[in-house]
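We begin with a single chain expressed as structure tokens, specifically the form predicted alone.
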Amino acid sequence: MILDEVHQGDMLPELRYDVTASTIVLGAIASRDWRPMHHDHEFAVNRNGTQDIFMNTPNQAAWFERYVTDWTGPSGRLGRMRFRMLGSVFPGDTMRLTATVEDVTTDDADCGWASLLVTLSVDGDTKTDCSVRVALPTSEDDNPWKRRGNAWQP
């Protein structure tokens, strides 16, 4: 994908994913999060008072990164990501990731940027909002991954 192909207001393709207990437990293991609310149903329900184990923060971050880089392809390079969790994601939920392009710019180093608002929802209820700034090539011979020093200002 090249920056000229992206416009403010564009909608990214939706990603739906059926969450299982394995999705949640493997995400916790991968991020070395041993807290029991992410793998122990009895602890989550009886000690935390939640309906089940739930997805941890790094796991959600990984889903946002996957969603954005699936859209950009291999030349997209994440610059910044900030999100706010509003609710939990449980086994049995179907996550729905959607995004809108909020801005398209080129910085002082001629690096192209797309700013996105990504939403993770379950059954129409927003669970997490995520703001992402991702670098995109400005031409066929540009590669944000080759930028260093002053040429990379995330």
Second form
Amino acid sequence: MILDEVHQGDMLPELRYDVTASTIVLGAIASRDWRPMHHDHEFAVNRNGTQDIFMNTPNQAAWFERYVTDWTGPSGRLGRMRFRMLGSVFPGDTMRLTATVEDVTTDDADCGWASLLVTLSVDGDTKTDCSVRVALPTSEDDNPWKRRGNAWQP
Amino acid sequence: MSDARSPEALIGTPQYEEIGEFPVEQGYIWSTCSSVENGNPLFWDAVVADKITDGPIAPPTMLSVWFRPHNWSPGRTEPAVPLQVHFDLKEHFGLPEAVISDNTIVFHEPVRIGDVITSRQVLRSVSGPKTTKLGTGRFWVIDVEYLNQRGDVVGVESYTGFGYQRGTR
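Having looked at the form predicted alone, could you now put up the form predicted in complex with its partner chain?
To see the whole picture, the full complex is given below, headed by that same chain.
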């Protein structure tokens, strides 16, 4: 994907995923998050007062990255992510990721950027909003990953 | 805080520098990609990685993974506390409750297999007393800077915290 193919208001294809206890535990351990509320049902319910174990923030970030780069392809380079956590994701939830392109720009160093608002929701309730700034090639010959120093302004 | 100075005096000063307990490694990259079914060829196909990123890299969002301590290690008697400056501020101002209201990650140089990541915490600001629906307290902004072994910044995480006392609206 190159920058010219992206326009303000574009919507990314949605991603739906059925979350299981394995999803939560695999994500927590892969991100080296050993806290029990992400793998121990009894702890989560009786100590944290939540309905079950729940997805940790680093793993949510990994889901957002996967979702955005599924769309951009490997040349898309993340510049910035800002999270607003509103609720938790539990086993049994069907997670729905959607996104809208809010802005398309080129910076002073001629790097092309798409700004996205990505939403993770369950049953229509937003659990996390994530504003993402991702660099895209401006031509077939451009590669954001080659940018260094002042040429990279995330 | 780490010394007797007031929090305001420590604004902009790096604190709690920590070196990751192991170099960036392929196994965790694949475990992470597998956990979210991320098939980006940058992380699975060496030819694609050579062409696009001059060799294999880690997913940018794995930044914090590389300095999280082991759950247990020999000789450690105290649990490691992430974002220590946040807890220091709670203690300094006598604010028993706190929430993180905003988390932003900015990605700089790619993290490569074999890199050893260092993190350090920098207090950026502390507000005067504020009252919100949670209670009365103070907002603060803490950056966690991540650097590789060459001193290149690979990323910065910013946290906005609000430490407060309940029932003081």
